[in-house]
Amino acid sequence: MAKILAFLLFLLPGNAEPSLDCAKCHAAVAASYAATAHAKASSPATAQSILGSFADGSNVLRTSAPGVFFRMEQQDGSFFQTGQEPGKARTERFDLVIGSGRRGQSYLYWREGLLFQLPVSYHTSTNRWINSPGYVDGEVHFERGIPPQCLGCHAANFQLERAPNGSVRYQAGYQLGIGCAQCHGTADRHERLQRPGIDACARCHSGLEHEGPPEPDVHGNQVGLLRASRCFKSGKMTCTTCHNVHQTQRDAESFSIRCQSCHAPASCPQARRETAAAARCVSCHMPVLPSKLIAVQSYRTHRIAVYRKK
């Protein structure tokens, strides 16, 4: 418990005001939350937080271009990516881990007070290094800058400031991971904290500003898809009807019991034919669909509907 509370104290300095230490009174909730993907949305790069292998034979990502590859290396407690192409190489350090690792991770490095994405990411289901989203295969390129709006869904308080020399940099005082304040706000008294509604979820689960129609994607508009569902339009549900963000929830079928609070199994033709189908509401009405943004991933759509088998 002491380790969990220490982790939460690292996560929570900006989660409320210093006078409100959430973990002090809500130890059980804090312990449970520390294991969730939200809490692990970003972290310092360490041997424990980086999931990809640095062992010989597993630490190289080949590309489609002859002579161009990336090597992941560990040296004196630090971790590095080296991009190699004919006649030259470039090396940058793993500084921050983005992503809990449930599906994968991407990595950032600091340069002159700003953050940039490393060109190699990690894919969990295949346990391998992959080309980072946004980078072209076969090119050694380390210049994808990370703006505050990207960091806002994986961390807190990444604010830009003007340095004395006129350059732009991130201010100190940021917090890694998703802390209490990002959903509950900050206050000097407990009764002033807010109970988050769907708008709090929408800040990170409504897609990118430049996207068009809602897409079933982790970076797509899952809140938009939910709002397009008849279940949501009934006025009887919101995100927290199914999700408890303070707990790790991995069994999709366990959510089916929530469906039955409004829908009797006898109303489902499939359940009438097969009794076991009553425990598979989510599989039928919220299927896993391929990502339109990340080619190697699939995600569960939050548009609750009847999907015809093709």
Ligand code: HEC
Contents of the next structure:
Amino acid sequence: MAKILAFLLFLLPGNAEPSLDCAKCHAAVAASYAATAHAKASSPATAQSILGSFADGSNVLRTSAPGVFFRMEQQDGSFFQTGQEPGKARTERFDLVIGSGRRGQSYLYWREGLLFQLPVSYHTSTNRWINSPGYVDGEVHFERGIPPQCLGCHAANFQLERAPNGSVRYQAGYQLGIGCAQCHGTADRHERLQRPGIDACARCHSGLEHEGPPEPDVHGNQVGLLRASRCFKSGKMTCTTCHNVHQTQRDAESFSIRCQSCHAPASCPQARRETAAAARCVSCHMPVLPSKLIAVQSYRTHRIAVYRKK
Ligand code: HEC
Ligand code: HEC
Ligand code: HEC
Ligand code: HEC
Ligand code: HEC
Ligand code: HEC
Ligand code: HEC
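Please move on to the form predicted in complex with heme C (HEC), as the form predicted alone is already shown.
What follows is the whole complex; the chain from before opens it.
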């Protein structure tokens, strides 16, 4: 009986591969990884994971339209968002959180097996509730469906299936957060695991589709920008030249030491003039540039080059 069940399980898409328990043997890597933005890229909505405030006085987002506002409330361990318009209101629950909150978070709710985006998101640097990106100020709108692509970059194994009644819904068995398998693959034997290169990163870090050359932004195209650098043409540069994705790294300038594996500080005329410059390669050659899409944000470019002040 158990054998038949196992065979049936094997036939189900998505649940097929048996997989090694990485944490069993790589405990230290697994523990430091658990604190990273990748591991926390999506999560169930809880008092800890939702960064916006539910306290009186900071739980309302006003809009430019008279009588139209949003209110965030908690009740018995659940969290709700209400869109209020003159004469009517609609309330939905925070079910999932998208975004570790380095920059911000968006929130999703379940309806009949599908996911929709809540109209109010959270913006970390101002510590405020904001209109979800792309939503028109002054309108109450709960109908933006979340496609599998979005979850494919921020979570894993969200697959659509047809329910017995014919409707489409997400299968059970999805995983929140980005796990080891998203970069190393799943395998029953260690030899078959991948040692990921830049292509693994490119799946999620090539930006969302837009025309023109790569630019730093919310969905920043670090792969395209790095590839456009002359350093990349050395053939020896990849994402892990600087990043260790199993750890949280939050000191931009500390990456300057990585430059020096290829460039002696003396190769930079500026660094020759000013000794302190040797520790700040990143601030001049990978500067923070203003976003063209979102007025109040700036992003660090991954195109390593000489930038002259205008
Ligand atoms: C039964 C113990 C065990 C399990 C389970 C295990 N590993 Fe390993 N892994 C090892 C050992 C031992 C090494 C070699 C020593 C080292 O580099 O730490 C290794 C090395 C590696 C390497 C480096 C390989 C290379 O090419 O140098 C990677 C990557 C890796 N493991 C990933 C994983 C991932 C991802 C998982 C879960 C899917 C996993 N391991 C599960 C024991 C294990
Ligand atoms: C499955 C999609 C996916 C893959 C594959 C992926 N990333 Fe990410 N990465 C993300 C998402 C989503 C975030 C933002 C997480 C957040 O803050 O919510 C992120 C964030 C990051 C950050 C910022 C972390 C921080 O703490 O500030 C770095 C650096 C990064 N990724 C590097 C890489 C590198 C290098 C690779 C390849 C080895 C890679 N990523 C592969 C989706 C991915
Ligand atoms: C192609 C992969 C991809 C898709 C599709 C995608 N994202 Fe992202 N998203 C990322 C990556 C990678 C980052 C981190 C980028 C960075 O820091 O430069 C990110 C960042 C974010 C952040 C900021 C998180 C933080 O605190 O840093 C939010 C919120 C977000 N995405 C929401 C969404 C939503 C909602 C959708 C779908 C409607 C979506 N994304 C679609 C890859 C993707
Ligand atoms: C965002 C992509 C990504 C995720 C997620 C990820 N890894 Fe890795 N891992 C890499 C890359 C890239 C390398 C190769 C580093 C290099 O070549 O310098 C690597 C290398 C390793 C190694 C070899 C030792 C080392 O540090 O070089 C081990 C072991 C490992 N990973 C285990 C894990 C485990 C366990 C998890 C989940 C807890 C995990 N990785 C999650 C990208 C990832
Ligand atoms: C893997 C080796 C490698 C690393 C690491 C590296 N570079 Fe380079 N870089 C190169 C090569 C090769 C060139 C091209 C040199 C040439 O054509 O003469 C280059 C070119 C440059 C240039 C000239 C760019 C232009 O457009 O004229 C600058 C500036 C530069 N690198 C700065 C940096 C900084 C800053 C870092 C660290 C953030 C860094 N590099 C890391 C290999 C590297
Ligand atoms: C020469 C060093 C270097 C290389 C190579 C590099 N990065 Fe970075 N990366 C940085 C620095 C510096 C930061 C800024 C860190 C900070 O501000 O905390 C950064 C930040 C990021 C972030 C967070 C972005 C944000 O706006 O907060 C992501 C995502 C990222 N890198 C992805 C990648 C990917 C993917 C690759 C490979 C295509 C890559 N990086 C290669 C130096 C590098
Ligand atoms: C204060 C800003 C600043 C800092 C810090 C800085 N650079 Fe530069 N770098 C420049 C400028 C500007 C140029 C263009 C040459 C010039 O006009 O002086 C340059 C040129 C270069 C070049 C190209 C030289 C050539 O011959 O084309 C390289 C390589 C370089 N820097 C690497 C580095 C490295 C590595 C570091 C850290 C050790 C660093 N720079 C720190 C501003 C800076």
